[in-house]
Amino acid sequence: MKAAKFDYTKTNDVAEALSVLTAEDGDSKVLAGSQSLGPMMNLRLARPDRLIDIRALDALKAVTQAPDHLFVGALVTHAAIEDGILPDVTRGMIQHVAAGIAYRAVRNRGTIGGSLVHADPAGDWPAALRALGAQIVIDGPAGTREAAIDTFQLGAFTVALEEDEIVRGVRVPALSGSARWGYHKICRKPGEFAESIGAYVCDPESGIARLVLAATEDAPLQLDTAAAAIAQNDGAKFDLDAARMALTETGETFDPFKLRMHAVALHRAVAQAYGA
């Protein structure tokens, strides 16, 4: 099948960008890789009354580095983490996560805004980035805002952002040399999308530590109570029967094979984090 009819607009200024979003009526959606739009266009799941191509835009291209943080912008694309190109404050866990997405041929147009802003329940970056408490920077008339990353994604496909507003990029905490973090995901082959997820991460040095699973079917779940008890143990005690009851003791409902899947998932990623 192919899209139906559409109007399209390409801007340069992320000012333009939001006047355009709500400047007419009807449906409009923002235009970045494409990878997960397009296709959902050329099926007719999806049939916005107008595309913003916001390519062109520098401003979401931006990558910064602070002392307690990376500074993404949207645009990045999946293999310019991939390849090494941005600063890595995470350890290696960013650059990991990237060359793990689908393929090549989708990271080299696959941005990082667009994932987290799409949502897919099965996404890379909802789930890495929730381990290391990343913060979404929007923009949107009233100006530029932030939003925890576990407020940001509502459900699956639904995330806390307005129709007139875009995400400029994410802030992801720097880990510290004593952190440790491991990121395992199931799929049926290399490229496809993940059946489970699991992303640990665990910093002495902030006291954090966070579990999380993904690839479910709402929104990641983060497991608050098992990664504290984990970074206690240094994951010495986490075998798959503690995972299990991790999951049970979250109050989510898993079929037994979802169950040892996901229990699975966990397991490696924190074995992955202690070299277990």
Given for the second form:
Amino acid sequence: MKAAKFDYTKTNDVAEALSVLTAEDGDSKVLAGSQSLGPMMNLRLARPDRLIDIRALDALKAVTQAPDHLFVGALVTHAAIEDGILPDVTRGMIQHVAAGIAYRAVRNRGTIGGSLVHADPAGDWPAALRALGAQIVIDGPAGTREAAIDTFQLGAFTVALEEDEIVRGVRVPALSGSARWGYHKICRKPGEFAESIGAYVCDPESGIARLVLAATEDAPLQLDTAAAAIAQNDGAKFDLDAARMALTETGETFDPFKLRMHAVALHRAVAQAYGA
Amino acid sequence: MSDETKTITLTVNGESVTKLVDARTHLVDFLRGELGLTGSHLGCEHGICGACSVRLDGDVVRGCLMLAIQADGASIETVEGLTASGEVADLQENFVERDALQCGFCTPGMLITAAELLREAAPKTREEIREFLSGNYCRCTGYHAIVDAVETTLTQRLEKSS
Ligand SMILES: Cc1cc2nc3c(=O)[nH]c(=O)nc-3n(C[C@H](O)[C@H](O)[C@H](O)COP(=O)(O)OP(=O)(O)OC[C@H]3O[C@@H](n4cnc5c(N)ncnc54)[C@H](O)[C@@H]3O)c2cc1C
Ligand code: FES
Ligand code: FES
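Rather than the form predicted alone that you just supplied, could I have the structure of the form predicted in complex with the partner chain?
And the full complex, kicking off with our chain again.
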């Protein structure tokens, strides 16, 4: 199908983008890579009155390194991350994740910020950045604020972002040399949205251990108790039964097939982290 | 500044084009409807099938997920351009040789996507070729012959350059 009619605005000024979002009536939407909004408009699941093309906003393309994190601008594409153009602060994790998103033609346009805001339950960035404990940097009429990723995604396709705010970028914590990570995506075809995602990050130096399950019907699920135990045992006791147990202990209910698949995703992510 | 229509100027297959477009018109509708370049096909129009693949400033993209208005100032190459320049001549020959097309609907997208892989001129396994082409659907061939054609072209190019 074809998109319904809309107005189109392009700007290279953040303040102007924000003022278009706030000032005018009707339903305005930010357009980044168009790899999620595009399909939704073509299917008429989304019918915004106005699109604000933000691809010319240089502030959202910045990549800057600090001692404890890497700031990645919202407009940085999956392809740029896949190609390893960014400084590697995650011991290769974000590069690995980027390469597994969709297909090269989609990665060439799709952005990390768009993925976070779109908040598909099976999205790769919401899962991977949750495991890394990233911070989201947000611009709004009142200035810039930061939000922890743990509270940013409220549910499937829902994030804690006001209508007059845009995501400027994301702070990705730098992992130490002794950190480990694992990321396992189960899908029937390379590049497809996942049926299940297991993500695990542990950094003994900062004491961080995070285990995340995604591609449920909701926001990614964080399994803190299991993560702490895994880190303590260097992954040794985290077999499939333990993964299933950890899932049951979250209080969520899964059908037997999904439970099995999610347990496999978590187990493989942890096994990858410990080189098993 | 906020418009339902806009005049855009872009380069298509090396030629400069200026046209008035509706904001809602995606790139492939523009290429097909306004410029008569019907090599880029539309299958799903939501990013899944890859029939609409075109090159934007040198990179392969989904032509159905990009607005024509966004191509203002950009350089677009379609399968017509890649054919005229001879960049994919060997690949096209191998497609014919290996019967890598039947109805031909997916072929332009396959060629443009494979061209991106071939450009690296690095050895690839069949598995890697399959993975790279996994975003392009073919409803006829069963893919085997397409992978053959791409693999043969890659081997020939690597032999030539060594
Ligand atoms: C065939 C196909 C397969 C895919 N497979 C996968 C996959 O396996 N894994 C995966 O994770 N993703 C997948 N995707 C989605 C892809 O990663 C998208 O790029 C991503 O979800 C959205 O990024 P975008 O830049 O394209 O955003 P857009 O589509 O432009 O925007 C998405 C939403 O975010 C909003 N938005 C965008 N940027 C900002 C910003 N800076 N501030 C505020 N709001 C903003 C928009 O208003 C819109 O609501 C797939 C897409 C396609 C077409
Ligand atoms: S028509 Fe664009 S991907 Fe199918
Ligand atoms: S040859 Fe018919 S779809 Fe590929």
